[in-house]
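Coming up is one lone chain in structure tokens, specifically the form predicted on its own.
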Amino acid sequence: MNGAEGLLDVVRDVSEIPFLRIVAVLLLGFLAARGVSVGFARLGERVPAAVRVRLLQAVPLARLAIALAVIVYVVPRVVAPTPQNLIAIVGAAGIAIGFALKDYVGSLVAGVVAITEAPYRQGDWIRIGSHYGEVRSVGLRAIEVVTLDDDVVTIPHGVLWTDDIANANDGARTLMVVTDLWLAPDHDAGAVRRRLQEVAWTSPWLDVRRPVAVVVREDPWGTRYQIKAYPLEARDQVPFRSDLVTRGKAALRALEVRFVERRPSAADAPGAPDAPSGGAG
């Protein structure tokens, strides 16, 4: 009985409570922040690049104001507004969450510290363990990345306190693409590293306001040259990579160089580090 009167002392009485209003609000709530997810999107698909990654940036932000809009007005319609009663929901709430929904939580948490410091956004690039893709959604909970591959890969907030996240362009435009050529060793580098510098620079999809470099070691298997360059957009990379690496192959036959071919060895046993699947990447 006293667990009973206790409820019902924190509870407002059951005339005072505006049922319809506060299911009147969630479903409002719920339209507004599904809303400001779609309309944003669509949206940023009419807008110049730069204006899309800020616009899309706005949406975790506007979603969360509008949860919290909703708490603030539902909670004292439903709770009598006493310093008592708020220690006790208080109290009685973090018990429960600690033990039934530690995980969720944590990963609700992350996803505060997520919008607030910001290490992914909508429009970034990004890779968590072995997932590549752009952030699609930024929610409470999880995060939403489109890969290379178009799959949709839900990942907990949670991640944060676990895994290495890598941020591909941080809320720029665009990213740098590494393309990856191999070479047998015998050949002239200064002449292909110049060659290949030429095909960078003679890409459509190549913004020309940022550097172009290309990188020259010496693997076991031959000779890897990296063009590093940037695309117009961070979603031109995939196209981007491709002309580098037809063009490029194509220059390089033209100066008569060989590409490494596979063979088995010890470098190529599985776990073994930057093992070339072929003569171009």
Given for the second form:
Amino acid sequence: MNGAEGLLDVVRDVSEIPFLRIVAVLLLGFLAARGVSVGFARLGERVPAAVRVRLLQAVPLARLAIALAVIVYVVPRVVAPTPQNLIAIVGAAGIAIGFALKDYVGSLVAGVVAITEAPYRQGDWIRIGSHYGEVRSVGLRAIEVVTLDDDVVTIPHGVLWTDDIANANDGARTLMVVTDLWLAPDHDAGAVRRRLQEVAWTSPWLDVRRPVAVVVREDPWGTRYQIKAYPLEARDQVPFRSDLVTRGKAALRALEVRFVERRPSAADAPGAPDAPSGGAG
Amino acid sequence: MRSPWRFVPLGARYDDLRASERRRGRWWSDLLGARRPGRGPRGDPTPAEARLGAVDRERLGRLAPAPPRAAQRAAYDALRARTPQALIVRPDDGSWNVALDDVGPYGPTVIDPPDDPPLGRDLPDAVHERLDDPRALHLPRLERWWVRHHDGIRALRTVLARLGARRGPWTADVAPWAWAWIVRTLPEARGLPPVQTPAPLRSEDLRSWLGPPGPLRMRGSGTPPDDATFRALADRASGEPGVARAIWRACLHDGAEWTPPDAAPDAPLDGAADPRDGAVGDDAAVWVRSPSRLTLPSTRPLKHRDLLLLHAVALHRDARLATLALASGFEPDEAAALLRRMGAWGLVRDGEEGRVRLAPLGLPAVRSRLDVEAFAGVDE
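Structure of the form predicted together with its partner chain, given the form predicted on its own:
Now the full complex is given, and it begins with the chain already shown.
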């Protein structure tokens, strides 16, 4: 028996296949998956951040469950395999996957792994390569990330095998924001540190239930102060950092401390990440 | 019998409340849909709400009296007797304002706060000298000594440090949200004694305080307010006297009555007057709507950023626009416009001298919304 005949033997007789019902189920599955994505996203915008994060994490699992339900319904109604024919089909499919669909199937498998192991979830803020942003959706093949510049970047799950993934909040409502200020070395570091701590404490965006730290270190071009603190929710990281920088500079000017310009480095080359390590920059 | 008007440690203030009374406002009922005014059951003799009027001020003053000053004064004296140094978290609902603002006649020397927070300045020398006085001191409204801005906390830090180091007797009070911020950020808070706060009122306490001097007809049943009414009141107010009083006042309606159209025209209901005759009811005809049916203000129209201003109002209780704008990061015009909208929604109200404070009826919604949106409160 050749492969083509084996394929035809696997498929049921046309008169036995309920085409209309299959199309209806496929359409229903598509609408259900879409409804889950859109509905949960809209509901998530109306509820507090802590609830939104949990809600959005359920979306990929729900979509996967819907996809599996559709497959379980449709496949037995189209395919009636015998053991011998299945072996032939699997062999043919293996060749096709190996040559043409390797990356696609790899991403699909990685997608299932991503949903179960959760290196990232919907609502997480992640960095993959040069892209940093909020995970807007977790599909079966790829994720969509919205960057701080409002770009939507589609990243295949396959990066799970090859790249590092930095997750800033890992399912939590908020994340640490690291704000850098560089000053000329000749100043009272203790006074500056206390002042920056007051600047952080008095930010309206601060989650006071989390710790605030001001870390000092000497860099070749000046003294680097890092304010490490948490905003009320992850989406507040931009106005939070802006508030810290604006009021931090105003407070330090009153202390008559000089700022320095950062010397150009490899990190400033085009295409380099615009946010350094941690959850923000 | 223990007076309900007393001070308890802040961490133990809910110990005597029932679970339903202890429950704070649920954010989901506020955000996803406010309660709708209820309708009475079939055959309900209660006039439709549209036919009921407001109770006049005189009767309202008798039916919803202010907290008893004598009892509150006794509570303050008892606190000073057992705790020579005490920091009091004064509730937002205004129920203890008169008692704690005017303690001078009780004995302590009062150090009044400034009208506006000292920006960029430390404590005046005159205040330092008064803090050196070994006699009993009282510092009301510590939240007036600061504004949440890096240039606005120096004076407050000095006051807290001086109180922590002081040997003589003293009392001070502070707004709840301000204390929640202070205790989590300022190291000077660690030197202060354990915090006290007025005990919340249970349903029995509310009944003895607000229970009517005479019979009042209650919506839907025609009987005087019963235990269930005051349990509902305590649940919605979470034991806060000022909130409970505001809810109670909102539940009272003038008792002009009418005969249902299907009743005999010459058989008035329970001897009630026909409002078409222009008669006005007396105390016995004040209708009381169940507190569980009252629609309270909601924070639903507020967006995430708006909460920064609302939190600033809670932090600085009774602050002026300039202070609120500085504390929230809003421009003054923008803050003024948003405050007007919040006032229209019943969340804030104007105080004296251009100050803004939280409205008692809006407190349950404000508290639950700020709690769930990660603004630290004293309940954690």
